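In structure tokens, one chain follows: the form predicted alone.
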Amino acid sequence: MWRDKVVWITGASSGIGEAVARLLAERGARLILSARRADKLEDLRHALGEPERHKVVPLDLAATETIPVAVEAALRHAGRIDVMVHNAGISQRALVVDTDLAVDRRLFETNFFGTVALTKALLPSMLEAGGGRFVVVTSLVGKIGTPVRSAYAASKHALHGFFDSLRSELWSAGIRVTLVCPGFIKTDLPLHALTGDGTPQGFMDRAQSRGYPVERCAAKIVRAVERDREEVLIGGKERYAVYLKRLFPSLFSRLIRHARVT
């Protein structure tokens, strides 16, 4: 199904997304490749097969005024966007006691406002089209909240309201959305993630270090995409903590409180 599609990734320089990219690229899709560093993203594209199929879109979400700019770039190039990957965003480490507030609205900035932008700023030319789908990276924690992650939650619970309330909008004109939610997956996302004062944290996660191996993270969201999922949880034992929360509320809340997180 991937053969001359054209697939937007965001958060493409690394991680999910760098795997993503790899993996689609294939399989035969056209990829529009974005993140804030335009020199790793060339270095990605040129390492793809057939490096002229693909294109550099460089983007900073939280910066919302630049979003238009960068959809009349990836449509000028490709003329459509069949799959838009929304893997970009940013981590958190910090006591709700010890976070600045900027560090709440930056994280929201990122995670939830930029991708938002991006998404209404591309939906007329998917409706246009005829139809298209959104890939949604949020995480675990977008259905459950765990210690030092209380903004990143929220911004993550947000999109899960946002993107489930389009998919039911906008059904019956070809629109399609996949909330995918990893748990621990084996990235540097903790390397850059914001700490209280909005300094990154710096170091590797321990659960994170022995985490699910990204390779084998993006096979599954692709694989959940051509099975027309809804919503995918993918990484190791931390996803029963989703329906442990679901079934018995009381037990995982005590539980939560003692569990290790990092």
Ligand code: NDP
The other form holds:
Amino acid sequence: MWRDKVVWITGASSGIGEAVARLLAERGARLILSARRADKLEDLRHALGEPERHKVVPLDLAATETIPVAVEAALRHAGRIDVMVHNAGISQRALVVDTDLAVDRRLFETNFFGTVALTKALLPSMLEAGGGRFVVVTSLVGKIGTPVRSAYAASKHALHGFFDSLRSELWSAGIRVTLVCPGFIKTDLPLHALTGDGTPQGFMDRAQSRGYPVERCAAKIVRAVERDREEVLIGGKERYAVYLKRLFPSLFSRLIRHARVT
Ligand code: NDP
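Any chance you could show the form predicted together with the ligand after that form predicted alone?
Okay, now the whole complex, with that chain kicking things off.
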């Protein structure tokens, strides 16, 4: 299903986005690669077979005013976008009482408003083409809240609300949405996670360093799209927290207070 499909991936300069890009390039997709670090994206593009089939469009999701220009560049190059993989994001490692409001806003600017702005700029062309798919990488904390992730969890919950609504509005127009909720995946995410004053944490977490392999995560994302899944949980045992909260909310509330999440 991927051959010659145009797939735009944000956060392709590392981690999950890079792994998805490598997998889809192998399957014959034409890729638009976005993130802030253009050099990393160019390195990836050249590492993919037939680099001329792919394009780098550098993008800072937090600078929403620049997003229409990026969309124009992507459409000028590819003519259409079949699948938009909203994967870029930043995490958080700080208690509510220690987190500046400016940091809460930064998390929302990138994770939520940047993603929403890109979606809105892209939608008219998708609707004109008769449809398209959004793959939105949220998190297990898009379904539950845990310590030291308050605004991060809120931004990911917000993505679920937004894209569930979008799916319901535009189903008959051919727009499909797959929400992806990873648990602990072994990537550099904790290094860049914001602390209370906005500085990056700068070191790895134990939970992530023992996390689910990123290539397997990418394979599950791709399979979820192929199976037309609306939502998928990916990771190890931590996935059961979502079911525990749904079935036994009081028990979940007691357990999460003591859960080791770093
Ligand atoms: P990485 O830190 O490896 O990747 C994050 C990506 O987002 C990078 O490519 C980064 O590129 C990009 N990015 C960050 N800020 C911006 C911005 N302002 N504009 C554009 N791109 C940006 O972590 P992961 O691969 O793990 O994270 C990918 C997604 O998966 C995120 O949305 C994260 O929340 C989610 N996730 C990850 C989990 C995990 O355990 N790893 C668990 C649950 C969810 P650059 O710095 O070049 O801009």
